[in-house]
Amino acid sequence: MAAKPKVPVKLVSWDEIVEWSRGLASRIEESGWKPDVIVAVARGGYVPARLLCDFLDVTDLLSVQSQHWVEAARMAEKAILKFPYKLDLSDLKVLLVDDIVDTGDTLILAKDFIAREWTPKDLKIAALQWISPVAKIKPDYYYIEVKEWIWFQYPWTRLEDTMQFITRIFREDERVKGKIIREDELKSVFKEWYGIEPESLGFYWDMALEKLAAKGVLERVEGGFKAVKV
């Protein structure tokens, strides 16, 4: 039996995002509540928020940048709110949208900020997915409850995540650290770490290696790659 990946990853397709967003919109409609304004949690909430605007017939879309993840599947010590600004939404119902509720720290921070600084008439939270065993907050609306933690790799961060996944291997795997590794060997280690075939990433795999080499993180050498700075 194959070993479980260190960081289990699920590649999410664009079609799934549309399907999940439509399902989420239906649940909001069924509740009888309709927002006047939708607020995306940057950056993961942008696409779901825009789709919800379409499905719920909401024109006004805002955003706040609240973040906790410093890289794919690796959290910062605490969530932070970047670029805060002041608004008056006192007569409006607001829906705060993110892609997923994992710890919930980013949403809690964003929700508290909006409630305090924007003073909406009503404020609710929606997410495509809710990881119930680890989340500190349950969204008012969600489409999928996730009962075992997994890293959902959304299509809008495919390149960024792949670069960070590869970098982490060079930084942490003793079989790779300080050594030259052939691409076929790297692909094998990648599958072991993340449970997905590099070929399933399409052009993102080659692009990730090119970007890492261009940034000086990896160096192409005869026979493969070696880390320069990770």
Given for the second form:
Amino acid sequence: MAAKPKVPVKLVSWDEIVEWSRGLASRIEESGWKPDVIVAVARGGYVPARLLCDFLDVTDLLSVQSQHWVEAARMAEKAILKFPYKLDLSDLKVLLVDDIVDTGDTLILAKDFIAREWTPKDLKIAALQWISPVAKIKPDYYYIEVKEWIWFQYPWTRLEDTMQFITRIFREDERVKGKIIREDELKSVFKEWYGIEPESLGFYWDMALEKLAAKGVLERVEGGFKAVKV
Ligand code: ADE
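Having seen the form predicted alone, could you now give me the structure of the form predicted in complex with adenine (ADE)?
And the full complex, kicking off with our chain again.
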């Protein structure tokens, strides 16, 4: 059996996203509650929120954007809301949607903001997934309860995540740091770190390497790749 990956990753397909969103919509419907407006937490909540609009027959879709800041002094991540605009939703029932409730910080922030600044008649939270052992809040609706932390590689961040996964190897793996590594070696280290085959990423693998080279993070050299500034 293969060794446990450093970072457990589950590749989520578009089909799974549709299936999970449909299941989530059913849970909401079965509860007898119907939102007037859906608010997507940007950017992870966009696709699920749009699918919920379709499945629940909701026309109005808004968004708030959260952003993570690394607090220099504490090296802790802090969530803030970008573009905090004001609205009056006093006559409306709002469903706030994100892809996943991990720590829950983003959703707590967005929920408090909307409750305070948009004053909706009612406000509930839905997410495709809820990592119950680490989350500070439980969403009103979720489709999958995750009991052990995993990085869910959603289809809308496939390139971004692949680039970050590769960068982390060049930054942290002693066998790779400062060396020239052949692409087949990189693929096997990648598999070890993340537990997924680079082949399963399709065109995203090549695209990630191309973009990293174009950004000057990696350099394509005779026989492989070398880190430049990771
Ligand atoms: N965003 C925050 N936590 C996540 C996780 N565990 N998987 C995918 N996206 C996330």
